[in-house]
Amino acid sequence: MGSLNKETIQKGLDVFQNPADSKLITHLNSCVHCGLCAESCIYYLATKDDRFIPARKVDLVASVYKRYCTHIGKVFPSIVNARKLNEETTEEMVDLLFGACTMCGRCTAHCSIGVDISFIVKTGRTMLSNMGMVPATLQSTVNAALTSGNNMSIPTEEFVDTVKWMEEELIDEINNPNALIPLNEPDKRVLYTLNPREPKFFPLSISAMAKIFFAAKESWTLSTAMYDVTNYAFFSGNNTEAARIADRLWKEMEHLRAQTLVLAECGHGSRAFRWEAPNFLKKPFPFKVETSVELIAAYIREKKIRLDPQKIKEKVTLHDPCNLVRNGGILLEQRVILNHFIGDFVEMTPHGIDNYCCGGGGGQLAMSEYNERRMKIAEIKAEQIRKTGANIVVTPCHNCVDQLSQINIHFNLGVQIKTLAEVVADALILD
């Protein structure tokens, strides 16, 4: 970690300094230890480690507060377990906040009396971000959309190129030169973004939503210059590089005059714009903002969209997303359409607002030094899948969907993964 001087500790401690609002100290010292939270923690389920107890990373960032915000934990600091911000006790809060928590929610979900536990994590991260120990391997994530605008530091040519390679593959596929995939096109009604993983490794959810958008004669386009729906830097804790990145997309719907931007199928990239960009940036939408889960799901009540209840027959469960459904409120839109022309459709155990994380999120993707530890977490959503017996896993977010892939190699679960707009694309009715 390198030594720690008064200059880099202090830039952590401005965190408690200089609160925004009372919310932070209220669930600091709201936490009564009832261990309700450990049962939902799948680090604590999938390990026994009373190390990974939510609680317990509460108290870790409390005991900072109370050794240098009040008086009796800088007179009598035993007394209150109240803790220097030295190298062993940073040691720790790198390896419990960033490498055993992936902000998932479902602990603040469980809390008997409303802690926040997730803002308590994101709270440590922010102290260790203003102290330049973010680990290095989610830093340069956020450092690559920084510089490239994009997570994956896709070239703009190389992008272009397997956008075209896309639109070729979809016009081919349904006979019709009309299904373009329009980029940098002004004055459209819907601006899209994508997973910067769909150009790099999952190109066919490019031209299956193109295909939904075809098929409900949408006026829309991509920007080849911000197209990037994550923002990492929202799990690096960095609030300052994480408004950088929203305000590019945010000036590039202005820049192409769209009225309504659409979120790919991505949790956190969802929350972080949708929700979390009007704090980062002080400022309110000018345009309307919606996920393509929401969308979709439009296109079905409206009949914009026609789907072959007999095209998918195997059986088909849903993943909800942590950040996307218990984080940002988006639960029966993908339900609606699934159970729309999906003929078998079984549910996971738990699920909703209250499923179990698969172990990608919190930026624990990004953050390799920690794959063992992930793979670890992730039996209880391979559990949870096979106890469901489905062919077909859907889920809306591509960081699920990679981790989910991981998942079905490891446990040797047979199965397939799929997004949203994947089985719908699969079952579109073409006029």
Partner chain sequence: MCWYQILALVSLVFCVGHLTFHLLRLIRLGKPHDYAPASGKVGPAVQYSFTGAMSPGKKESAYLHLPTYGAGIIYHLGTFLSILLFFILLFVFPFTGLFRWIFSVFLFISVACGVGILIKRMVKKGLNDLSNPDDYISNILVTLFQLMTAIVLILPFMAPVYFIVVSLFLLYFPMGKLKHVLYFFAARYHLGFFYGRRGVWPPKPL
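Please give the corresponding structure for the form predicted in complex with its partner chain, as opposed to the form predicted on its own shown earlier.
What follows is just the one chain, with no partners and no other molecules.
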């Protein structure tokens, strides 16, 4: 952590200058310290550590705002606990805002006033980012995306090899030489994206989606230049870097002249592009953007694909990714899909917009220094899964898949973790 000179402090405080609208000032002035948000947060629920009460995270940012931007905070700082932006404050900010929040927004929806807690956490992360205090592990993930084009620094050759391998597998599996995975083809209807975890660790999910595209007779392509749906700069709080990452995908869409950008099963990637990219770049989309969840649901509704209801006999439950559901409004589509062909589907309690975060969001999976804490808070999700009695946990998010897979081992759940595309591909009826 660098030393805090005047210039560094000013960079941090810049987030309070010239806000774009009244949202920031509103949420910085709204918390009444009732403490009733505590039980809405998995960090507090799992640890009962008072430091993890969501309002404490809001207060960290608000206390700095008060110290530098309000009369009472300047004149009588101790009355409103207005804090200087110094080493002690920033250390606590890094630990709580990066290390103890997945920005899941569950507390926001349940706050007695309506404070957008995850927005304030994000603002605090932007302060720290301005000051060069993003945890190195998270920043290296962002840097990888900026320098190599994908957050896992997968060389293009390796990516192409993986895709070609999956293509061969798919052709073999369905015994049809036309089941191709097109690369860099212009003027297709769909440009599909991937979470780099797919080519790196879960290549079968690429062939699963390719199989669905094949069944739906979709006109689609992947790009080798820019396929990464993720945007970890959204989590690091660096809006300039987030804009650069989003811009690359935007430009690739224009380059390949596709009509619709389909975002792979990635909660934060979907949120960062669908909802944040136009605001990072200050322009509306000139093309259509949708998630693969919406697309698969549309295929089912339009009868473009058929699924075998006898194929999956096990009990299935669904994990709702926070960024896709609570922060993205994709709530019904995954249920339309699962209810269409899963005979034994059971919801978690709570679910939907009230669902608990798996604990892997907010960049937590990238920040290995908080691994122990991440697995501790995961006990909430483990218990939720255990109570359903399900054998398969489906989730439309590769980050969640990663965290849930670790939960599965850590808590000895004995379940299978699958993406939506994987279960759909398993049950596809091909003509």
